[in-house]
Amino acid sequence: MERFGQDTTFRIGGDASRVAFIDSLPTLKHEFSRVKENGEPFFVLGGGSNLLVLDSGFAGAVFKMGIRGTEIIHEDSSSVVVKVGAGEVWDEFVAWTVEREFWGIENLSCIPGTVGAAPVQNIGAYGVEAKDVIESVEVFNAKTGEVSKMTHDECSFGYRDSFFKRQGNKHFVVISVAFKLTKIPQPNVGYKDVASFFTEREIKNPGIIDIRSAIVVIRSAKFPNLNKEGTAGSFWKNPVVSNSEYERLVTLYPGLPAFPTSPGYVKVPLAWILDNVCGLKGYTQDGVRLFEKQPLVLVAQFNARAEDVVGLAKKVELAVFSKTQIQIEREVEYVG
């Protein structure tokens, strides 16, 4: 058995069978071919920072990619094309979009994980979705060994969502992601947290670095050290419900936010449902607790189990539902 659970964010969780390092598209090749002659499961990790790996561990083969590598495919006078590995820290990619200027993802500054990743859960935050700028993805095929490009509308991305997160699709292997991203000024600070923070110093035409540095102050004021104890971030997507359902809710909770999604469907957010409704902000159970800075983030000291992460997830989804008759749905993956 070797390390699984350990190497995730949370810390918490059981072994894998074996874990093998992708750092190239042969390497893939020949361990595909390994788990498909021995008929072994697998699971392909990025930086860890999405998922629960359960107490039982992983039967099977982890996949940890490390697929580097970042160049301009494409550039004119008012955009540019970047591919990258599906091994790249993210963080860093937006750090070095940031150095040259190069707009579209600054407001997904600190967002734990890798490259790969972001297409696939269509990672998102204040005002912006890795969906806005991907042009295009290279996948493997690992029933049939191909490689291959996917469109972004064969992507099919949703909130949160997309073609490889769905059932039957996970045999599709993001090797690298093409972004497509544009060198003239386009700030995206009307998200409330964004804007607040330039209101309050008094910036008025905040520059690139600037929203960078912003959402950094931003996100750190919202989430735990990762050095002293675990999360995989935002637990839960933060439910998408009618207008006429918003209206029946938003009378029983009078100040209920919502922000229009598409037509006759809005988003609530789930942190004010969980502070506001439930009372659930910082409540602990078990080693576990909802953070007190943002109680859609979930978090557990080192020596908790996954059992009592679970454990207090299943709490707060009833305690939710009894009180709005929202099911609300996880965004961290359970494994194993």
Ligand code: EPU
Contents of the next structure:
Amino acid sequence: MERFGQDTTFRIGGDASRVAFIDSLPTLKHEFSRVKENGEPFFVLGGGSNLLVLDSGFAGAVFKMGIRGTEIIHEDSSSVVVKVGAGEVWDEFVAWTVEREFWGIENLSCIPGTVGAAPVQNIGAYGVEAKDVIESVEVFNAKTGEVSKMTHDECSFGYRDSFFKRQGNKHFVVISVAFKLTKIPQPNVGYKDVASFFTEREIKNPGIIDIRSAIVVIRSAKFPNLNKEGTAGSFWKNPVVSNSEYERLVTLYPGLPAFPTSPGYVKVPLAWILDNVCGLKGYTQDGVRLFEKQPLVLVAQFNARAEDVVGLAKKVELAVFSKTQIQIEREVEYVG
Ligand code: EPU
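Alternate state requested, the form predicted in complex with the named molecule (shown: the form predicted alone):
Then the entire complex follows, led off by the chain already shown.
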């Protein structure tokens, strides 16, 4: 058995039968032919920042994605296309783009995890989602052994969702991602926390470095310190409800914010519901709690068990349902 759960950002959960480090396409192909022959279950691991490994661990092979490389594959006077290996650390790539003043992902600074996870989860923060800049994704099809390129549309991105997350598509392994970024300054500072950061400091035209610095400050005030406690960021997605459902909820709970998504639907902040409707902010049980500065984030002491996280999560899901009739959906993936 080899360490698995303890190497995730939650630092919780059992081991895997084996863990293989994948640093090249030939290694990936070799490992997949091995699991195919043995009928061994597999799991592709990026940074382990969105996972809860169960206490029983994983009876199968974990492939730690380590394919690297950052290469400009197209450049003109106004834009660049950068191809990045799935195993690159996301925030190192963001820093690389900020240094060169390539605009597009500065608002996604400090998100833990790897580049390969960005399209799978369609990571997002402060008014930007990975899908806004992903041009294409290179994938390895573990069933056929083929490598192909998927266009932006083929990835069928949604809110924290994509083709890669859906049932039946788990054999498509992301090996690199091509991002289209712009050289023309495009500050995206409309998100409440970002807008007030600059207003308070009277900064009128923030540059790309200012935006990255602002995000670093905002995030460090809202998220737990990973060196001290375990977490996987937002534990659930924000619920998307119809306009009529929202009308029902806002009558019950005046002040409930709403953000328009597709026509006829709004996204409501679950943090607000957990805080103002359920009164669960800071609630603690068995060493696991709803973070006091952002209750959508579950944090666990290093000695907590996956069972404790699952137990608290169920309790929260029931509390939200009984107050709102909304069945909330997890963002964190359970493995094991
Ligand atoms: N709020 C409260 N009480 C709190 C905290 C927040 O009522 O203690 C309310 C406020 O109304 C606030 C709203 O909740 O305006 C939204 O909070 P926040 O801006 O912190 O964002 P979020 O919706 O809780 C999402 C993403 C985060 C991302 C932030 C910033 C999801 C599931 N989460 O959180 O992404 O960093 O926006 O853009 O969409 C992640 O996916 O793991 C993640 C951390």
